[in-house]
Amino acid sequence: MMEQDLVAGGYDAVYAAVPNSPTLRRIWHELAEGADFPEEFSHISFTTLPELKRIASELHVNPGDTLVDLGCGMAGPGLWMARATQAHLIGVDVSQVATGHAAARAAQLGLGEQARFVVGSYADTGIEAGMADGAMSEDALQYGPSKEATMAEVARILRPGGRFVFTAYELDPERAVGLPILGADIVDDYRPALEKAGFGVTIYEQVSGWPEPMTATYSAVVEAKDALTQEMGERATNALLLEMALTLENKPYRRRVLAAATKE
């Protein structure tokens, strides 16, 4: 629990210090998540406006229906979703500063009526077992210290037939190991803990064009360091540009991937 504490205090410090950042949204924006990404929906992850079309069509997911986003952050990819979709959106996320955010957003943008944050954990979302029509992750999953427990619990709150469509980085076990931002549970493929979680993985596939936008975008915001700092504060700046800067070093990803599984 405290090493999970501590995990969240980092998250809180750059998510309450992401918004007051032109310097971070600029670079994100050109080299992350495209020139055509709607700036209300924006995000730090790297789901591009094409991605989350393609997400979309595989989650199966009908008006009225409930989706849940795992490790939503500020919720722009989930918003989106529940506008695209009018379902039902239900964001998950460890850190309190960044579902409050994703709440305040989603307010602002006339979906407050129809979407709810909650603090939680990739095992343990606290949300009721079944009532999930739909359920989807971008570029979050290799942060879970436990792929099968993660799997699980997206099986449990899933109703039978529910889709899981996710993005996610398959580890290089020799070089992610000993990372703190990656834990100890190093995963080179998630297909098993989706089949040992009672999924059938109908899609899983390498998204093209990688490692080109991280390499790019992390570089830029290790070369803007000194804007940051002066945006975000030192603490928030220092815990954005550390994960960086080891993933920049060591090369922990071996691939981004898409994967749409069926609970069966």
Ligand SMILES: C[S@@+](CC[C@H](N)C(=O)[O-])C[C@H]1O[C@@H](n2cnc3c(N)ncnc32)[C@H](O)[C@@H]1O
The other form holds:
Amino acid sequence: MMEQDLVAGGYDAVYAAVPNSPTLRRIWHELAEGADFPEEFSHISFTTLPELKRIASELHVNPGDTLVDLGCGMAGPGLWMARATQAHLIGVDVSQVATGHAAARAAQLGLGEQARFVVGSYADTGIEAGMADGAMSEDALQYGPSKEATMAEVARILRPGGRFVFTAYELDPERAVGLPILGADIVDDYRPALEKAGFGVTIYEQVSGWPEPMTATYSAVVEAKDALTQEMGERATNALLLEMALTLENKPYRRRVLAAATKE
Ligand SMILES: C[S@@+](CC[C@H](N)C(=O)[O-])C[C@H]1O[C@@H](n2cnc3c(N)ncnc32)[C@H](O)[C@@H]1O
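Form predicted on its own already given; the form predicted together with this ligand follows:
Full assembly next; the chain just shown is listed first.
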């Protein structure tokens, strides 16, 4: 629980400040999202538009279905998916500030009736068993203190035949050891946890182009420290830069992978 409080506190500070920073937005759009990414669905992951389209085609959700987004943050990718598939979205995140922003954004986009957000963890979403037709997650699962507990919870909330499609970072066992949060449960392959939870894995592959977007984006953010501190304040900038500097220096991630699995 301590690790989770640390994650929630850090992300609360970041999400409270992110909307105040045009510099961060510019860097993220240019180097992480790509020029074709619709700005109204902006995020703080490395999700691109082609990737969202691929995830949509692998999720197999239909209009009126229920789709869960784990570690939804401000829910850019989740809301894009809700609009594209006409599914009902339930976004889950430990950060209360993130879910607050996500709900406000859903309303602004005219998706307020189609989306709701809950403060919860991967291992304890509070969602009723078997009620989800699909689940997604963008660059968030690596923070989970137990990947097995995460996959067991996703299996619990999905109906049989439901799909779980996600991107996440595999951790490098030698480099992630001893690190805060990432070192809590070092998993270099998500497939054993998926299979143990009762999923059949249909896609598991490294995302092409990795790791250039992350290296370029994080380096640009670290270099923009002064502008970011002015726009976001010291606490949020430090929380953001700490993770990015640590990632650039320690290289705790082995690969960024895209996975798709079916609950059997
Ligand atoms: C890199 S952000 C990605 C957010 C979002 N998916 C996006 O594309 O912008 C990772 C998110 O995971 C959330 N998170 C981390 N650990 C979590 C946990 N154990 N349970 C739920 N959410 C968690 C963080 O609060 C954060 O919003």
